[in-house]
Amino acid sequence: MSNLERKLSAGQFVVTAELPVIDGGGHSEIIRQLAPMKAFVDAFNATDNPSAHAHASPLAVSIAMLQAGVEPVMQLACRDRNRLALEADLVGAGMHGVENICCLTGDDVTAGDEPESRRVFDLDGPQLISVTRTLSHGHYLSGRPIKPAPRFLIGAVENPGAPPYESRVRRATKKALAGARFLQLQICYRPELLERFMREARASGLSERLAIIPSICILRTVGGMRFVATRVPGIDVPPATVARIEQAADAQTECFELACELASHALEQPGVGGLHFISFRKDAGIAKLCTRLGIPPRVERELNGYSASVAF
C-alpha cells in the first residue's frame, strides 16, 4: 500500500505538488526540483504531457522519483495513447511500484506546440479509471490474467471553475463510481465556484466518496499569471486578478498573497482533504506557503497528526 492510499484510506489531510516538467538533466535534475518542497509533501505528480507539451514520460519520471525517494503520482492522459498503450504503461508502473495513478482524457493537441499531432482518445478519463481498476483485479481488458496483479491507487481529476459548473460534480461521481478514490481539482481563481463545487459535493455524497484535494498555483511573474489567464485550458482568471499583479510594486510577492488566499479560502472548505501545489517560483515557495498556512512538514503530520486549518 503507498504511502498516500494509507493516508486517504486514514481520513488524514496529505499535500501533493506537480513536479515541474522534465526535459533533461538526469535523475540529478528530478532531485534538484525536489529538494525545496521534498519535506512537506507526501506525493508528487509526475506530469503527462501538459497542456499538449511534449516532456519526459510520466512513467520514466515516476521510477526515477522512487529512485530518490519520494512518492509518485503518475499522471496518464488519453489524448496520446490506444488502449494498449495506456494498459503497458500502467502495468510497467506497477512493475516498477509505482501505485499512486491519476487518469486525465487531456487537453487537446490544440493547446500545444505541435497541433499536428494525431489525437487518439480512444478512451476518456472514467474510461481509463475502470481499465485501471480492472488492471488491479488481475487480468488486461481482453480478460488475459495479470500474476501478480499491481496494486493502483486510483485519482481523478476536476474542473469546478469551467462550465458547466452545474454538471461538474455529476462528472466527479461517474468517476468515483468507476473507482477514483481521490480528485485533484484544476487550479480556480474563483472562489465562489470552488464554495459551490464543494457545497455540492457535501450535498450529494462525493466527498464522502473520495478525497477532494483543490490545486494552489504559485505564480511568480505577470507573464506567468497572463500565460494561465490567457493560455492554460480551462482556467478563468478574472480580469481583476490579472490587474492585482500587474499593477503590484513586486509581483512575486503579491502573487504569494494570492496563493496564501486562495489556499486559506480552500482550507476553510468542509470536506477538503488536502492541497495539490503548482510552484512556478524557482525557490522553496511550497515549503513557505504550507509554512504560512500552518501545515506542518510530513514527518511531523505522521508522527502528531494533523487537520486542515488556516494559521497567519
Contents of the next structure:
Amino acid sequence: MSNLERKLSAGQFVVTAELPVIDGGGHSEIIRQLAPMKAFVDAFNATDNPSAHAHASPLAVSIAMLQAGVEPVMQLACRDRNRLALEADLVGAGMHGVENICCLTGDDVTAGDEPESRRVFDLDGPQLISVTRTLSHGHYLSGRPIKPAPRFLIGAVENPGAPPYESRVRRATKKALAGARFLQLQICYRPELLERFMREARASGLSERLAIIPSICILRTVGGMRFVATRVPGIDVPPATVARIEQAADAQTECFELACELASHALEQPGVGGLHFISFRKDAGIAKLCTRLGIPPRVERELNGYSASVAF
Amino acid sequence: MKAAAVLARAEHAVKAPIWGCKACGQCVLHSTGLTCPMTCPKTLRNGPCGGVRPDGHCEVKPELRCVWLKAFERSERLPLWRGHIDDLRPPVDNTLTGTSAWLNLATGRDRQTPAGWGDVEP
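Counterpart to the form predicted alone, namely the form predicted together with the partner chain:
Below, the chain from earlier opens the complete complex, with every other chain and molecule after it.
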C-alpha cells in the first residue's frame, strides 16, 4: 500500500506537489528538482504532457522517482493514448510498484505547441478511472486476467473554476462512483467558486467519499501570471488579480503572497483533505509556503499528526 | 445486411440535420438531454472537460457553446430520463461506427460492453 493510500485511508491531511516537467538531464535533474520540496511533500505528480506539450513520459518519471526514494502520483491523460496504450502503461506502472494514479481527460492538442497532432480521447476521464479499477481487480477491459492484479490508488481531477459550476460536484461524484479516492482540483483563482464547490461537496457527501485536494500555484513573474490567465485552458483569473501582479513592485513576492492567501482560504474550507502545490519558483517556494501556512514537514506530521481542517 | 445499411443511412438522414449525428451506432441522446456528446470535439460521453471557458464556450472551438452545458440544461427540461445524465456511460464501441443505432437498440447490441467494463468492488 502506498504511503498516500495509507494516509488517505486514515483520514490524514496530505500534501502533494507537481514535479516540474523533465526534458533533459535525466535522473540527476529529477533529484535536483525534488530536493527543495521533498521534506514537505507526501507524493509528487508526474505530469502527462501538460498543456499538450511533450515531455518525458509520466511512467518513466514515476519509475525514476521511486528510484530516488519518493512516492509518485502518475498522471494519465486520455488525449494521447487509446485504451490499449493506457492499459499497457497502467500495467507497466503496476509492475514497477507505481500505485498512485491520477486519471484525467487532458487539455486538447490545440493548447500545445504541436496542435497539428491527432487527438485521441478513446476513453474519457471517468471511463479511464473505471478501467484502472478493473485492472486493479485483476483483469483487462476485455476480461482477460492479470495475475496477480496490480495495486492502485486511483485519483482524479475536477475543475471548480470552469462552467457548468452547478454540475461540477455531480461530475466529481461520477468519478468517485467509478473508483476515484482522491480528487486534485484545478488551480482556482476565484475563491468564491472553490467555496461553492466545497459547500456542494459537503452537502452531497462527496467530501466523505474521497479526499478533496485543492491546487495552489506559486508563480514567479508577470509573464507567468499572464500565461496562466490567457493560455491555460480552464483557468479563469480575475483581471484585478492579474493587475495586482503587474503593478507590484516585486512580482515574485506578490505572487507568493497571492499563493499564500489562496492556500489559507482553501485550508479554511471544511472538507478539504490536503493541498496540491505547483511552483514555478527556482527556490524552495513550496517549503516556504508550507512553513508560512503552518503545515509541518512530512516526518513531523507523521510523528505528531496534523489536522488542517477541524471539520473534516 | 443490405437492409441494415439502408436503415443506417435513413437514420443518419434524420439525425444528422437535427442533432449533428456522427453515426456512432450507440445513441445516448435520451440520456444527454437530446444533445449528441459525439459533437464535443473531445467526444466525451461523461460530462464536460475542465477546459470550458468562463463564457461557457468550448476550449477547442471557442465559437461553439460547450455541448455538455447544453446537455445539462436540456436534460433538466426533459420529462423523462432526467437523472440518466449522471450515469457512467461505457467507452465507445468503435466497431459500431456507421451502423444503425436504432437496429442496435432493437437487438441490444448497443448495450453490450467488454467483459471487464463496469467492474464493481469485489
